[in-house]
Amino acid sequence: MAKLKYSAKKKKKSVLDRTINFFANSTYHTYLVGGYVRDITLGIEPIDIDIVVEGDAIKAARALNKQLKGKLHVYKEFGTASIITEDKRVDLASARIEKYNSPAQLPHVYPSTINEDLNRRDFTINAMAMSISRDNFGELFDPFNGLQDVKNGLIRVLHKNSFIDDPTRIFRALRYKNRFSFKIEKRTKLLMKEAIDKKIINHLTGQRILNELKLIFQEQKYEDTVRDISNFKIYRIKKKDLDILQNLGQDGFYYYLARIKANGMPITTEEKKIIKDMNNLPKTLARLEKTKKNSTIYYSLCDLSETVLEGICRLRPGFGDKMKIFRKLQKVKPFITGNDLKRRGFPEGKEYKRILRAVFTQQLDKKITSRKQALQYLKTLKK
């Protein structure tokens, strides 16, 4: 406990310290929860500041924000609030219990005590709390021996229906496993496999699945989690695709969505374009590998999003010269336009696009070097 108390007090001017000092000198009953106890036990600087209030968390957040002077976001329907400062986010929630009426659905929430609140958590390593209240500051609440599981490097669920109630915990279990280099406890793994075999993940909304996948790709070891997801037969992925993902960095998220066919997920129009380009990435790379022609380089790349272009640079550093050529070609302006075709009596319609492309291709490959030559080439096309 001495270690926990010291960690809570050591940064005199941090957002965390100011938050702790505020509650330690207030009448609120509050607790640091989430990853705080877990991370300091592992010797990791805590990133999240998650606070549970036995009582009105929104009222507590308003009072705290008078000290922090951040941007306050209130979510009345959930009894939660967030304070965003320049370098930290503080999340506050009222202690609650959750009841699931059916698998994979969001629960009904009721006020509770800290012990009941910990009982609804996903894993033992996250079901710990440290008091930052005046009357019992520094006291550790660890009803499921989470501290021991942290020390033993184990991911363990709290009860047998954990993955049925909330299948997103399957993704989280694998994410934590790889972030901390932990193992999934034997019974927990069996429960996880049972839930996967029952296809309980299919009951989740596309938005919830998408949120979990995004979090996975924010992790340093995202490729290990993707491999685990495939090995557990959730979303299978081929080894060659995994090799590509490892080199794409976090933008590999879109390549991954292309490969698992992310139907039903709420993707924006811009993201759909990136996913489509990523899906064609192997063909694009093969085409670029074989060509030296300016026009082929240009048309292979001109419609791709910047995200995909950056991905190509990561995957094929040897394409540096071709990317330089493409960047120069992007600045080239066509010698002729649709108005030139119209003035010369070409019938309007779909042929315009084909003719303009044919002339511009000659220009890109330097077979036409002036507007005069381009107009002369038009005459041959009209014949």
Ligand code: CTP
Contents of the next structure:
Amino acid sequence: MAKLKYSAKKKKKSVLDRTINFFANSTYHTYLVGGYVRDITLGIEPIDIDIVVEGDAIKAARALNKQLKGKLHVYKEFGTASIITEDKRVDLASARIEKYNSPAQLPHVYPSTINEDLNRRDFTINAMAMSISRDNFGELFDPFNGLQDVKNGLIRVLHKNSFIDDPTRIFRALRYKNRFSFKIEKRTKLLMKEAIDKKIINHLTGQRILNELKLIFQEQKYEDTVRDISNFKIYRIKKKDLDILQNLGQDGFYYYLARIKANGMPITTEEKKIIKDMNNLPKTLARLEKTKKNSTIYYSLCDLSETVLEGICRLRPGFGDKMKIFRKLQKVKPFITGNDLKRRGFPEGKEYKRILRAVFTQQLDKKITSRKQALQYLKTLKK
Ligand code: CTP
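Alt. form predicted in complex with the named molecule, vs. the form predicted on its own above:
All chains and molecules follow, beginning with the one already shown.
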């Protein structure tokens, strides 16, 4: 018994408990909001803790972190801060009003109360708040009946301009629809279609679209959302590509970007290469299907990134033997190098690459099995 008592004492309070404790005993006016309240009402354990502060969120974050002792990140220009602890992330934002001057542009923001802050949000299910302040601890703020929509499984916007103000909400609506197996409420669906018909997504920066697509591919049911995006005629995708995406898993993101021919997205050089290889994937698979030759297997795969190689394994488990051969061939060291060509008087230049490849091909296909034979073969080329 004594031992049990000891371990219970030792057990650290959760980050949530410590956060709530801290604010409930302070003079800050703070609320759990957005995804946090939504997930709790759905009976899902929230991953992040979202907090809105009526007042200075950065100051509140600094004070809270004295207790949590996590890693504090401050985003002054947005008036937000995050605390990363070993098992949870706590996001704090100042309550704000957002004013959209033109469609799809980032809004101007002004300090506000919690009620005004809830008005600026995307969907009713994300527009609920629960006080963790001393004065009204536990009070639920649900001005748009979000709780009812959670119960009925509905995604509903707060006002008719929601998708025009912020077209990323089109992607968000579809993401939530599939994550929770919800429906998009009738009027919301109409507003969404109207916004899509107005080509409102073209007003978004490539970065913002890319962020949304990345988030979609982090979801378990990403392929359902990809299908919805296609059905809503945002980015059309063929049935056969959907099948491929389904099998590719989350790395299918790059295959998707290749298929929707995304322009203007800030993509790294490394990602560009993956997209290009993904684009050629059907051809690569066809070539591998036909061949038994070591050199063809090797040259089909040697320039591909690991992401694409893993994709091939997922798409064609039957290629296991060929992949094993490839992994062995990757370790093969060429019998001859450029220096050998130089020493034997081959004129330096572009030809080197072609000759070295010709010899290495013979080596891969086991037609040449020693350096001696390779040098012999060189002589035939020189003639
Ligand atoms: N929000 C919004 N419009 C957006 C993005 C976010 O109104 N385009 C609001 C929503 O109220 C949302 C909150 O900001 O609940 C936090 O956004 P985010 O962290 O993206 O979403 P979560 O609700 O935490 O959901 P997820 O589980 O997808 O992270």
